[in-house]
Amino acid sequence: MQTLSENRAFGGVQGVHAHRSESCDCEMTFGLFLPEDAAHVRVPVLWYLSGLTCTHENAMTKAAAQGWAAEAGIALVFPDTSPRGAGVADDDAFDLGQGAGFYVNATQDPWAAHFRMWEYVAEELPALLAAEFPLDMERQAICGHSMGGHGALTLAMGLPGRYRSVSAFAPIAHPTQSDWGRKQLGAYLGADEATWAGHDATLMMRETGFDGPVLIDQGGADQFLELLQPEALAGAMAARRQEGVFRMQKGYDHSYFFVSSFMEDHVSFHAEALVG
């Protein structure tokens, strides 16, 4: 592992690491902000999964996370969206490809190869984080933005006990009925849509639902929320009577402004849970 970079703030130090992933087949960079608690003992750690386009720095730098996380003394995980690099496969869309993983392992060429993304972000970081940091990989929640939204929605539902809580800005909630999903499972998983069903949110709020309390904020007036389908979500909770809030905030778009205005009451809300 490589130290890119390391800044201090909020009495702790925001990093940027980069490592050859065994998963990915490529070098994977991913920003970690350790509190300043982390000097003297091991902190909980909240992930963070970003959007389509992104990279680990888009939340790292406008989300606005880390005076709330040194606060609460929690960690604060930023993964890449997907392999990069010169022979990994790529598409001229911005939503396929290189910045678009979705969070799944495909199964599909050219992307088996190096798409595997639910193993990278399930397995093979928190094992590197756990041996180099002085985390508590016991207490770990998860969080994340639209694509990131379902990938943390996802992985929250499809590894029971491994997060103690799960929060959503603005998720892909239905991706097996958007356009937001079909092209993207399709790709990565192959046309057989049975194999879609564990990357769909709300299909697994319908199954199983959380094994603890999930946020959900979504903006009233983001351009996407056809694409989106936060009602199904919404829905599927309901009728679950899964433990959580699902809040419609007017007036809100899509963009990091909206992550901004509500991410201290995301950190507040993962605080609870890891630290009472």
Given for the second form:
Protein chains: 2
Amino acid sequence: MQTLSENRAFGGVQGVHAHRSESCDCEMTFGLFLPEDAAHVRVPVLWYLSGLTCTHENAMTKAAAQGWAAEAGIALVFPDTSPRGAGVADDDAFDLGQGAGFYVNATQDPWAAHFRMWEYVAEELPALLAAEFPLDMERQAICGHSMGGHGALTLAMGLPGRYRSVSAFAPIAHPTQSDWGRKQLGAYLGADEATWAGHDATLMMRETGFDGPVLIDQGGADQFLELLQPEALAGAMAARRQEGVFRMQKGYDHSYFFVSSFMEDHVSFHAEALVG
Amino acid sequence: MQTLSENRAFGGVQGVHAHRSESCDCEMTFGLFLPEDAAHVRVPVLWYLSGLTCTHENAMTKAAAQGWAAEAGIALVFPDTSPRGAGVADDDAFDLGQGAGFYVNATQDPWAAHFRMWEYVAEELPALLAAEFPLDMERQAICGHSMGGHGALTLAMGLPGRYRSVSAFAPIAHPTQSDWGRKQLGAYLGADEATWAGHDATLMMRETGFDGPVLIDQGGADQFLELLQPEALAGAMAARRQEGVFRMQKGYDHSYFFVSSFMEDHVSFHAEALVG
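Previous: the form predicted on its own; requested now: the form predicted together with a further copy of the same chain:
Next comes the full complex, and the chain you just saw is listed first.
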């Protein structure tokens, strides 16, 4: 692992690190914010998964999460959204290939060789973090935005017991029934839709739900409402009697201005579960 | 004036607007955050002047100021840092020409035709804002980062009575004695150093000071300490018995991670003067 940069922030350190990933068979970069408390004790971890076109950097600079995390004594992990590099398959569309990993393990050519973001976020990166940083991996929570909200919800429900709480900003909520989903799941996982079911938050909510609290924020003026399908997830949460809150935020769109506006609430929500 | 974008943020609206500037003889773009209160009353204004290479956008997305401004009921203005466009003079160096206006009115060729950022920030943009938005121009304050800290301090001291309070993050504090200053003031204003004196915060602090509170934050691990010369300004503030606070923040560098870490303090400081 190589440290690319470290900036003091809110009494802690915002680092950017790169490493050779076995899962993705390429170099991967991630951001890690360590609060001041990490100098003395192992701190709990909040994962932030980003959306289409983002790298590790967007949320790290624009989501305004570090101040709240510093106050709560929580570390923040900002993984990249896909494998990258000259030898990695890509597509001209912004919503497929590099920058659009969709948090699945691809089984189809040309993607299968590198696009293993589920394994990377679920297995490889946690192991690296546990080995290299003063983190308490018994206390993890996860959140994300858009494609990253999809990732957060599907990982949380797909790995029972791993995360104490899950939240999402404008998640891609029902990808098996949306153009943000059918295209990518088809490309990465193939035509058999049975393999898609473990990557659709609405279907997973209907099937099992999440053993812990859920917080969803959705902008009412989001330009992608038709693609995100929040109504499917909200309905599934209510039908399951899922512990949680679904908030429709009037007038907010899909941008980081929306994310940063409610970041304090999300960090507080996770802090309640992690630090109590 | 043309509105390029509006995003709901922290209960208010982050807008980006463009207009034909007489001062700079080109189209200029600025950001304006209006808190929720602006729907009902004229709100006070905090100017944020940005540093070298920045546009109106950097601080708007990375300084994490809107949440605190929303809470205090204060508008934020994010001007660009120079005139721009194909017909505007430029230089290959990052610290001269477009993105590096230094908040002066250039008198020398090829800069004099467009580089009138002092007039733009002091006269033209305030008049436009007063005409177009629900702002209380009797209650203004100003802050900035790096070159923008230089701009904030020199405008505040150069326009007595205009701003109730001034603050800066890592300002270029003594440009007449620094490579960040001599090069630009020489290019824009010519070789007669007498014309530079009204654009050096340390000299102005020695000469007149500021009739109100001053807050300066400087990172102790700033990579540009030799160019910024904070010791000159700190000494001048103390020698004048200037009302104010100079803080050396151990371990912080020159980045927006530093700026955002202390933004809450700066907005609170200005809110005290503006809203009381």
